[in-house]
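Consider the single chain below, provided in structure tokens and representing the form predicted on its own.
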Amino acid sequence: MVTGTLCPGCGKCYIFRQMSDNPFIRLPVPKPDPIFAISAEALKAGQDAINGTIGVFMDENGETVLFPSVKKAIAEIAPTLPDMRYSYPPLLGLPEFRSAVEKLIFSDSEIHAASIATTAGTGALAVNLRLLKMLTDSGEIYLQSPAWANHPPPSSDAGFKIIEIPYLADGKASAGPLVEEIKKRKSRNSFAVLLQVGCHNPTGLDLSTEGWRQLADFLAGKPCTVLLDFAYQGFKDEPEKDREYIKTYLSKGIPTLISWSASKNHSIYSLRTGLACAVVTDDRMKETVEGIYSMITRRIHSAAATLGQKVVAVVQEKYPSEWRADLKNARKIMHEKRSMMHDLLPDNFKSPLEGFGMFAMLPLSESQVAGLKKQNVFLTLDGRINIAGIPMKRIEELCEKIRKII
């Protein structure tokens, strides 16, 4: 039995008689999150720093952008907060939120979708990965690399054996390596594939429409379930056009799960609002899957918080046109910043900057990234940059510093 005594320093906390008695010393030294750690350095460096790390849309003053349509919805909700219901929320989330997001993803088409509100896109991904593991005989999941830094860890936590496949071929997004690797499979057991839908993180480079269709054609009829990470609806094109990529998979009859996030496209990062959904065949299967979803989240956090759900529901009910205008303006700003960098940097930077959305992978070595840090420019070690986080007025300065270091 471990015993302790009162700390002689403060007289309040307990210390163990011997350090070897303390179970915490057996914990491994954790590796800091590579994105949040560098972002913390940038914040510590002050306002003069150029912070291209965490994926947040910033204004010219370095403040997180809140879309006007979302601000209206929040203002409308605010007076109701004192009288709002503060008991436990439904395990599946608010019906009006789930209905609004399902309409954004699937339109009004006759699709049966099981869904559950989650703690943002990360929560949707984690919940869907646990469901996906239950659907996969082989326990194998194919991930394209480079991928979002938070794809492999929750896949591993869900119990998957990860098979990483190159995402780029000759600097372009390609399904070829994934197709060739799956062709080598000898096992008939079912497997999983995790794909991003538009505005690829970290590269910003997406498969062409034809490439996306060819991959869907290849996966059709295979014993696989596809998990689509849909974190940036409306950041590449109109929300209706962005969801066409998902419809391609549904039209092929491929079993599909979707992880959706409101963080970027509703600018409510801190409210951690997302949706996990699965396309099913009928109402009975919908009820079963939603029961499984509830079982999964009950063991983690019970139910997702509802404020962000309310915000999304009000935006989609009362301000949908204004919301689409906000997204259009955001796309315009990101395109202008990307174009400026494309024009101001050397030729070998042009292809990596020809993508969509917030991110690009600049062709920089770790030593060059370290050199930029000395100039108060902060990027992740792999050269990923959040273009949407750089003020327009500082793009030229950023490019000048990059040219200097290379």
Ligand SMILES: Cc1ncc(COP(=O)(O)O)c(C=O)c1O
Contents of the next structure:
Amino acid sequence: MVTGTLCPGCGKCYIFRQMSDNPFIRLPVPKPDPIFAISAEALKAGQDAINGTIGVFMDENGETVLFPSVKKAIAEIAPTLPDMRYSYPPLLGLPEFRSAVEKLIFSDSEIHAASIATTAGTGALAVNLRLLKMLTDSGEIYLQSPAWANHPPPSSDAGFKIIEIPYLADGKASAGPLVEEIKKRKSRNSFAVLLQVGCHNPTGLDLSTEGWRQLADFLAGKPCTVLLDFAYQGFKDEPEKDREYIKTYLSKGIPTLISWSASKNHSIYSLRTGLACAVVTDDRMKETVEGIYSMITRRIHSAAATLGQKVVAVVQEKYPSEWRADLKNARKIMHEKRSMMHDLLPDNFKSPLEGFGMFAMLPLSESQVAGLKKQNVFLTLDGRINIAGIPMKRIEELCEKIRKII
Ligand SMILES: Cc1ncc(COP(=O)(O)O)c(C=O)c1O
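What would you give as the form predicted together with the ligand, now that the form predicted on its own is on the page?
Next comes the full complex, and the chain you just saw is listed first.
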């Protein structure tokens, strides 16, 4: 029952007479999301702002890039939209999308995968973390820190106890601290590990191929399941090369889940398209895992939306070589911007800029980041910069501003 009276001011809304009866009043006021909040500030600052905040690939005019191959696929789908079927999609997603992405991740090899379409990479993580929790006796998950800002919250929401391990040793990505910590484990109960496959967010620094292989050697035979966050396939190298990191784990028989995203590598951030998958041994196991995936997604928001899945399926079916060329071009641009910054900034910035993908973590204090904001340069407080968001023509200006502030 509404215990209110119409507002005398507007005559439309209700003023609650008894505010203490209103349950919302007891909610803690959350902090705004650090990345979305600063990104909104940068957008509000307009064209003069240098926006190194949210992980979006931008063009020279500061507009989000839509890859030409993806644009073609969208143009092809557009006329079919009025006559499309708008009933509920299958809980697992569109079969043509799932098989296209499985092919990208695993190629045509013998691998059996259980999969489900998700609401982008974030949804794929959320779904996989819930499945992972069911597989993990200890309820413990190892995360390398700094982790992507959206790794710890869904891990604890899935019921995990998080064990945070340093990711950098002497400024370089290292599996050493993770290995040492796992060696110290007394419990024989199974545990979980969450790793990023390439273009590490927020540092841009990845384990070397050898370091990645050594970690897989170490984890093989341990009672663990690994969740690989594969949000940047094709951003470090050719998609086929990037998936080699995953193969290292599979070849050693490590139980593996993969969270894949189309946001960056198909430039469809707003279509929220992703895939969660698990490597299984046979069709029976696939059926079981897909049943569990369906159960998990049904409880969150039922099936994922299908437009982005359609786009990915058409790109992969009709424009695969153009798509590879778009990715190659994106990698070239990111590499050039990174190299320019590497050349224009002082020595202590060089090693943080020797990574891959969109991000680097610049050695800036919070007050220096705040100082840059006064000059219309927007970064997250930890010094993370989205290099792919800065127009090439403004890199010099950015570096000059950074040099002045340090
Ligand atoms: C490491 C990592 N994982 C997953 C994602 C998921 O992104 P989305 O939910 O936009 O697909 C991102 C996006 O920034 C990321 O950096």
